[in-house]
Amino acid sequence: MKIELIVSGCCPFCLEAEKVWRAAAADHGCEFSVMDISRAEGAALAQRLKLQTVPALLIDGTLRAVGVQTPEEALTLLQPQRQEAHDRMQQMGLGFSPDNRWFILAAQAYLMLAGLGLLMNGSFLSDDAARPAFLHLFTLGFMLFMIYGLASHMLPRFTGNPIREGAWSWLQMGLAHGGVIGYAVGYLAGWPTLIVVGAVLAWLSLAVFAYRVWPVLWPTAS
């Protein structure tokens, strides 16, 4: 049996993981081999595999748990009538996810159209009419979009469980665009019932997030 343990320099727990994988190891006397991802073999495998974090378990060239294990644990995974039992561990990368991208780069576009809007219309310092338009791209375009997008990335690093992707994501992602550009056309045109729409979808953006994180923070037990 061949163990395999991606690992990075950078990283508080690969240590005290190579040392509970070497240890097991050589208990049961299987091969075994440290993958840093700063060389380039590692970084190869890294990215085959699309991890979102290290370090990473794969045995037989299989994938079979992310983080720390216990010896326990080990002794659990290296048991073959039990392997089955971890194939469900999700993987989990080292960069952003297309979706997680994407609520990174509209922060950035409506942090810019927030400051071009105040300047240009000359509401930075004063309490224009307009200025609530563009003090939402900030707070609900720059804030709400950073926060989706590095929430997404970084919560289940944290549990090891999975966040909910796939449609899930891009719906949130509609939602929040229709929450941020009603909140601010709404303001600007003088709109109550747009910016009562903004809201609503605003709203719903939030609710999926919480949907898709519920499984993350409480994982339905197995």
Second form
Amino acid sequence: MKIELIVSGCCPFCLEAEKVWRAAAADHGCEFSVMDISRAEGAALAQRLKLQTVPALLIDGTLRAVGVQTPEEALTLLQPQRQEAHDRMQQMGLGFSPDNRWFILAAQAYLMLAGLGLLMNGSFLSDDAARPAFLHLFTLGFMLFMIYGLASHMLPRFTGNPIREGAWSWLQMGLAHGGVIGYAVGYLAGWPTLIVVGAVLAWLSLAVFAYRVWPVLWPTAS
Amino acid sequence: MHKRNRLFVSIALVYGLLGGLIAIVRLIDPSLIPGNVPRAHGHIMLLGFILMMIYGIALHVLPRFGGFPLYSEPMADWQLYCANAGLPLMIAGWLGWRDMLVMAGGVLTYGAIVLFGLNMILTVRTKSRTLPVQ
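Next up, can you give the form predicted in complex with the partner chain of this protein, since the form predicted alone came first?
And the full complex, kicking off with our chain again.
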């Protein structure tokens, strides 16, 4: 948050305002600067804002008050900006974004579906024709979806670089679901074409994931 | 994030795409790629994609979560070299029906696994460095 105080060198109240706002800025970790209207930069700003009096207070470039404020009034003026900054921090926090939340939830559903192979075949890696279906429900459905959800969530936080979000992540999710379901149903129903379509869709989801994650890992190269 | 760990994750993505691609090619026409393709696919996905993804992320987070710095950076570097020398040899062995290559690759891959395991055991440890609150 940036606090700017426009003052005049011949104004006795400006010094008092500067003390209040310098202390408030220090308390709340805000950037603070003082501009004198006798200087060209300060005069231009005062003219642009059509200021009639000093001291004048700007918070993040917006005129918020004129005159001298008490420390309590300063706190009140800073409150909306502090709340906004806090909200932004929450969005950047540890909580999952909706797409990653769905990746993790879907992974658990596929894990339970894969586990049905244990009940139906007596073994996770059975020798019958349904083996690839349950095996890939586990590897593509559970493991890959877990990687999608966790890596998309953690890697931007580890590196400090943003990840491609929005339509890309939902496209990736759609392709992955289509891939896993197509592949598993194709094997269970004995439809080779659907197996190939499912495999291609799953591969495309991985390609989209790589496209999203690569700039997170190598920001300058991208 | 350390460059080596980013390399692990990046290489995992490449192996994932490669492993998926050879599986698709085999599904379309099994004769296009010679050798034991299902085994190569399985190991590319598990050792190349999943394990290297875990290597990259675990080498980054486990020291932080454990509260101690990584025990040995050179061990982790050699882990990267061994893992990425071993798996291609194993793949070449399966696709070329060369058991010696599979064996050599397996030894190197296992070397990477041991390096990772020991490094993590010596990093995470059983007791936290955090002192009890007085």
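Under this definition, the rigid core comprises the largest set of C-alpha atoms superposing within 1.5 Å between the forms. Positions refer to the first chain, counted from 1. Small disclaimer: the values here were computed from a predicted structure and weren't measured.
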**Q.** Cα displacement of residue 71 between the two forms reaching 2 Å, rigid core superposed
**A.** yes
Q. Taking the rigid core as reference, does residue 37 move its C-alpha 2 Å or further between the two forms?
A. yes
Q: Verify the C-alpha shift of residue 207 between the two forms: is it 2 Å or more after superposing the core?
A: no
